[in-house]
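Starting off, we have a lone chain in the form predicted on its own, written out as structure tokens.
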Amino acid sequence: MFLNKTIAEAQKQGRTFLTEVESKSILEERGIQVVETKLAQTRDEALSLSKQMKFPVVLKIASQDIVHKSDVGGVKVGLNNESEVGAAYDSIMTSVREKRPEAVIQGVSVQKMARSGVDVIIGISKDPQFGPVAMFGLGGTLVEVLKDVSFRLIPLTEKDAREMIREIKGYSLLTGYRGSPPCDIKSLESLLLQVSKFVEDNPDIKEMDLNPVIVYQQGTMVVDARIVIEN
């Protein structure tokens, strides 16, 4: 059975929440496309990484104690130069320390600003009776507002993946709504199956949110990821 070293190390440390950087690293190891994301522990590191990745970039607070980063002013997007990155870093740190003074802060994650597409969410939760359950729906804040989602028990079959995508009311957004180009639904089906297999191989995963996952004409990209493991 596959056991990820990052998960094993977190369990040794008594942690249940993996950071965004850790979560994306795990997914990337399994061949899942993620936005390049690196941890900056200082302001200078954030500036250096931003220049390496090339602008525009995104900064997000990195803390195992903070799940909803936007709620504490912990996300800054569309940063186009060093001056904007520096100001964003300062703003994030000030806001987070004010709103969540007890949180342990690792730094900020620095990532390339992803090009636009259709945002979807893939989620995993563990039901005490049935085991791991997969969820699919429109991503970003739409999932909370519309609650347009579908569910299946893991392991997913190819038929499950096809049906989950087509069951949601917003499916037309993926097929080319009002002249927009159709999305790569086959790639999205493959991603659902990859996530299902990953959870099968790592039974210590309690929850996982990939939100948003951007679906393009060709391929998909995980922009944000959160993994919770059993303690």
Contents of the next structure:
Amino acid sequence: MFLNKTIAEAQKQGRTFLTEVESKSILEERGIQVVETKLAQTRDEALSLSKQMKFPVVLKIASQDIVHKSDVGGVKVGLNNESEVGAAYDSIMTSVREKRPEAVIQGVSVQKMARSGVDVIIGISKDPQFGPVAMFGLGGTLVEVLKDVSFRLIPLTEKDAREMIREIKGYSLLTGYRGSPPCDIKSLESLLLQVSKFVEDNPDIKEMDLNPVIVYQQGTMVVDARIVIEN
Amino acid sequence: MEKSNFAQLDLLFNPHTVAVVGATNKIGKWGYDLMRVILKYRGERKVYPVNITETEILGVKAYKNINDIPEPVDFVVIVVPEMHVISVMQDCVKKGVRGAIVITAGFAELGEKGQEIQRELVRIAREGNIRMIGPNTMGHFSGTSGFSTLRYLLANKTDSGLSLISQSGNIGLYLMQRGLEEGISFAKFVGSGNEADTTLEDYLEYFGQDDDTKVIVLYVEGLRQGRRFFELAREITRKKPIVALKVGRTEAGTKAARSHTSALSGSDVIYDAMFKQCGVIRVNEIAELFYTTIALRYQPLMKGNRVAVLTRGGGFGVLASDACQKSGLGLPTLSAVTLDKLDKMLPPYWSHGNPVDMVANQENTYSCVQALLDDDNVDAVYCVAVTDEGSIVSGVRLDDLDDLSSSQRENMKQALEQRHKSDIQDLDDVLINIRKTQKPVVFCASIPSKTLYKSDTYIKLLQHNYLVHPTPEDGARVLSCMARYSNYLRSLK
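For comparison with the form predicted on its own, produce the structure of the form predicted in complex with its partner chain.
Below is the whole assembly, all chains and molecules, this chain first.
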């Protein structure tokens, strides 16, 4: 199977995590909505992919050695035309080569800029006592500060998925806060269950962050994905 | 649990023939106290002391070795110094013993060398098909079969249905003693010690299937088989409540993590989620553990989280309402019919709402409880109004009449006795009716506990298995735990 092949291949290479492009493609294989993401190995490829996707786009460094992409200047968002994409590509490469000269670079990933909605995080970690555990919370960079998250052991039941969404303090942000339209909580529940099933089928997944996942009035979209694997 | 496993565990709590290796006549030794307790509870059970030098212990003939005992022995209590434990276990295997408890400490808790000896002990026991409790345990107890390996007399023969597994002997003993103070014995107890062979999860599975057990009480420091615990608890809580005190709340997630998720997954938040997911009621304090256990055992399930609060004054009303709301309980509006009923029983200046403030009224407290229970908007009543009213008229007590002339004193005495009799009679009637409504009532004192403990009201409530909680916060937490458990059961449907 493709999934196992990707993970197995990475393990064979002695890697402990999948790249963003790999992570998203195995999620997509499971029928999970992810933001359109393609790998560009060169500057020219980045330009032509962004034209195909239609602007605005996002560029992110693609390297099997770099987990925290923003920390090394490896992320540029809201790029509206070819010249901005070109400049972003150059800036990413210069910055990453300076900050992480030893990193092997595959290129950049070109992604469609997602519409805004409510950002949430769906995560997986492995507890030494209880095995894989799912986390849900309000997403974005503030998640570790606010700690407004809920947990359940995997596999999740429908009841678990329902409860872990409703349990967080910021739940009202999803039901339509001060005139904003209510989010598609049904789809969010389904996504949690899909992720749970995915992890059950792939015991070599050690940690995973889907952050952010954007929840819309209809549907959800995984914007960034990070999968850490056993080695 | 397979039948054979159940039988093996069951034997630990109800053996036929018992040997106590390390029993002694020396006062102050563990082997003396323990032998005394075993003999006191023994009933029809045969008990053989084993001691290498003493020939008779507490009036019972002693043997030098288990293998000298002239009949089969199915359970052995081992309370010898640690260097002899291995050889005693080998003797047990030779004798064909089926269960053992090793009270002796000095094993895995001491580090690597102790761990090695403990592994050897387990290997010998398992090869000999012996299930072992401990080592390093305070003992275990069955109030249903009348068998105890404790050093203290801490429980009576009982069918209370309360079974306790404690990873700390001291906490277990505390809870049992606490129970005795209130006249409630635990039905089964095990101090799981080092859990070298049988673990908390084994006992949990056993209590889950044990018909004598109606509520399972846990003191947890750390689980050895977390996944198994989760799967077991999820099944068991459908049939009987599990209340757990898990310590280590403040421990921070310290793992070096590469994802946000791992950074946020401290061990305690996972325990918390796991308990919630499998319907285990987690409590935070030892008193709360005791109170909640008793409430879940003797009270009917709550159908929602709406509580009517009944008090004798504004202050307690506020304290109790705040505590209820903080614990996630709601205070509903009372129906017109209920307001009407209360109007007839209370002085005109009562609060006319929930919380029901009776405004220092001394009469009809328990009839007001009944009226509130009959209200369809109410799922439980929180009566924060228990005093020693049986002995008070206008604030005067029977032991406080010195200032009166002898004829006044006589009149007052008669009045008090009259009042006392009718109050206690009322209370009895109401408590019997309350049971019929199938809604929980939680009581809380509105006078300090030491005064209350001596009163007939308190004793009467206890006889009906109602604890009187010392503070409004205590009772509110208990109500909240009851609501959590019934919410969980409803959410399964």
